[in-house]
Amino acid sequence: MTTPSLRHLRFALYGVLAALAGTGVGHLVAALTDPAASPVLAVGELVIDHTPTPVKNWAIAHFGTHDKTILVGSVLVGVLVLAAAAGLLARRAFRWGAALLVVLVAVALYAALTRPVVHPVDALPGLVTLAVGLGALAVLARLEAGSRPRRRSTIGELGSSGVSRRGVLVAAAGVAAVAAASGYAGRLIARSRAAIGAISLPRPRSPAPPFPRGLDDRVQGITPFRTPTADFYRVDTRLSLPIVDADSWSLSIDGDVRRAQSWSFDDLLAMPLIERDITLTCVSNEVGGPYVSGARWLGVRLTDLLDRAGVGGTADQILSTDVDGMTISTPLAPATDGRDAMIAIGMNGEALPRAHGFPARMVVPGLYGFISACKWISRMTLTTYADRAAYWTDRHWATDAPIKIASRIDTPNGLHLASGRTFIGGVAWAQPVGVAKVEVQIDGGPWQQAALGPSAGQDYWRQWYLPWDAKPGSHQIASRATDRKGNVQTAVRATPFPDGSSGIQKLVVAVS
């Protein structure tokens, strides 16, 4: 005889699998469609959009690059126990486990069509996840119901079928493969969809010089002089990539300009380009933190744009819109006075992959990301700071944020070192004027300059080392850098919000 406890277990197991089944499908469905509006990630973007500042620096400082999946996981563990409350409703009546799963759905349909730029068929994949979900939830409720023929149901409104136990169990397996295929397939088409095919990148009449020969085989545990693409820093507010058809993209530029401009993707290839060594830096990016790459990026500049569209007298931001309605602001100013701001359509010498703004994005050296380097960009509107806002800006973030002069020990990198002859190590920024040199100090004493690796442009990170006898015993080491104009990197301690992080890099090193 079965106990009323693995009874409220089986329903809480059958409300899970609807849930599961609902969202699989869902999912798949939204992957063949617009990837943003499955249900899930819906809702995790929704979460993103209302979680205070303090809990998003927390968040990035504490998981880094996976706080996005950390998300997505937390948000579908909140609704597979929901769903298994909906399973046990469904036990005492089938009407209200449904109930609770349509207010489950509905969450998420607002999620998915409450978005910047919405479309009629972004609330498909949620109605197939209400279609699927329910049916799945009927379907185990009434076998269940069923495999106890001699007894009243307790969800009476579905009646008896008589089957036999091992057809539940049946049943609930097909539930489980439906919800695990569709969940796989839904993946494998988002990766299919997200492939960028070959495209040929014109030589850009403004080369860069040739890249130098870094520090890396010198130094070991140093950071690679040049990021590789698929190790470049990304943060942003994306649980899915937008999948952008370069055919049909187009840039705008419209506000204060005497003449509103569109360029499509072959437009901006026809230009004249630049190709230039840049390091980009996050907003979020804690003392001696990973939020930093440098690349060479190939585009058109901002300024080349700009001046076709002609600037108005009064603007004072350019409010940059992505695909899906993001906005970033930037400031006019340091966005024009010279410096090698561009519309960036290359990285490396390939196309900007989907995760670093495929089509185009912006890209502006000395300021960080978030009021800078637009990804998936589209639209341009020069405008004033006290007429529009952008994300960020509404969040209480800075809208003037130059990089910080800084500093980073890449090596050693452990809490404990064997003794004899090392190197301590790592890279310095000071955009855009460029690192003069880098000081590394021990156990309090004096500061001692470290030899530079080359360089690669004022806008581009140094990597710099200094060679060191570790002696047995606990070691303090810190570094600090100076720019080209003398301005030293300070030791006054801030945190990323809202203009960046400050302070001098510490490291405590046992040497055995």
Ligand SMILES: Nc1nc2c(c(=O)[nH]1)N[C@H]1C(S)=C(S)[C@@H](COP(=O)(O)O)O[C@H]1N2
Second form
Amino acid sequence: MTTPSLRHLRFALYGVLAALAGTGVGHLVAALTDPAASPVLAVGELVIDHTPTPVKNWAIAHFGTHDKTILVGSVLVGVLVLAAAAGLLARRAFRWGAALLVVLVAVALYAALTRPVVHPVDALPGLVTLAVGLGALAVLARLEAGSRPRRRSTIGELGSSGVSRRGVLVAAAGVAAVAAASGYAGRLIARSRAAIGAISLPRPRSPAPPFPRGLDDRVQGITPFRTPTADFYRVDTRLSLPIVDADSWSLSIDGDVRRAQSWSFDDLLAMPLIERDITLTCVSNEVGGPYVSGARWLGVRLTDLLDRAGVGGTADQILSTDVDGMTISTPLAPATDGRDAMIAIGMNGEALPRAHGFPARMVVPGLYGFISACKWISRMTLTTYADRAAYWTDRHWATDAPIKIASRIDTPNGLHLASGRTFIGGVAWAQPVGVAKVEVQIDGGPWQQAALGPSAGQDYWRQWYLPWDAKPGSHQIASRATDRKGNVQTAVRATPFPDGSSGIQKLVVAVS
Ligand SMILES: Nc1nc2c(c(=O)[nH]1)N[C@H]1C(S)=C(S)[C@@H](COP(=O)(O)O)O[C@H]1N2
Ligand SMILES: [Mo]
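Now that we've seen the form predicted on its own, could you pull up the form predicted together with the named molecule?
Everything in the complex follows now, all chains and molecules, and the chain you saw is the first one.
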């Protein structure tokens, strides 16, 4: 006879397998309908939306862009622990285990059906998850109950009554295979549905000047002057990217306007396009942090669209809504003060990648992304802050958040360095005014002026470097930028919340 503890373990495993099979098949169904309605992703996004801001900031600071992987991982681990408990309960009485599974799936259903934009079909992945999970647990529990371990009798015959132990094992393996195969198929399908077909972008009416050659080859370790699209930082609340069909997508303007408008993707392509080099920055970026990147954007001037609608006299914000109901508010005044704000449809010569807002997003130079850069945008409502609040406004982030003057040291980037002639180098930004000067301070000495790389306009970051003869010992390096109006990067430290970090980055290197 097997010991009771092993039997417990087997039931716990059945619970886990049943849950995996359920979520696997649920994930597959979601891939065919709406990937965001997948039970695991829906719960993950529910958790994101209800995580208190300080915890969220802590997670971003500690896990960086891995914060989502860690979140989904934790949700999964939590679910599996509960599923194991459901298995153990099922050992006592199947209905108790089943009841726990029902509760688990109910949470997922709640998560899927309380997202901002919901279709009835979004209930399907959860219901399928429940059916498969319950079915798998029932089969395994029943087989287990009827099974007897195979025992050799003294004369070498197999003595068995009911189902063999091997039968249960085969069934368990089958359930595991269903879980793995369906989960994998779901991934493949979601990915293939997400592929963006060939889109040829028109030439801009107002092209950007030729992009200058940066310092990339000359200063080892410096950030590339233009961020390769694949390396462009990504920040959003999503766990799965929306799948948008450009042919049926549209962008509308409503609210405090004289003529509500709606444009198709082709309508936008047919309008006069501008092309600009603009550096995007996230409000969550810490001093010296990675959430800043530069790209060449192609799009329709925001004011061209607003003018066609005719903005009324009361609006003070543009409340943008994305295809899934996420909202981002943009202060109307800076967005329309003559800077190159646009609804972008192209990035670095290609259609926007899905991670960066396909088919269209807002870009406003000089404002942090959370109040200016709505991705997957589908609607702009002219309204007031008094009347409507966007996602981050509800979470007490600032509504006015100009990007603060900043500089970042890219190199040296290790804690140790060999002595000798080298460079201190990095990037600095001061959108929409432009960087005029970067200075470097070594060991608290005088601020020394660094050499600047070429300029790609006032909305774009600037590379900089200072030759340095590194002598053995421990050294502290600091940098600060000054904009073209003479404003100097402040040394006053501020956290990202509520309107962006500030302070001077200080780096300590050991030279030997
Ligand atoms: N729809 C949508 N747009 C969004 C966000 C989001 O969560 N959802 N995040 C914003 C934030 S906080 C930033 S910093 C920028 C980042 O743009 P990127 O991911 O293309 O770098 O997108 C903005 N646009
Ligand atoms: Mo952001």
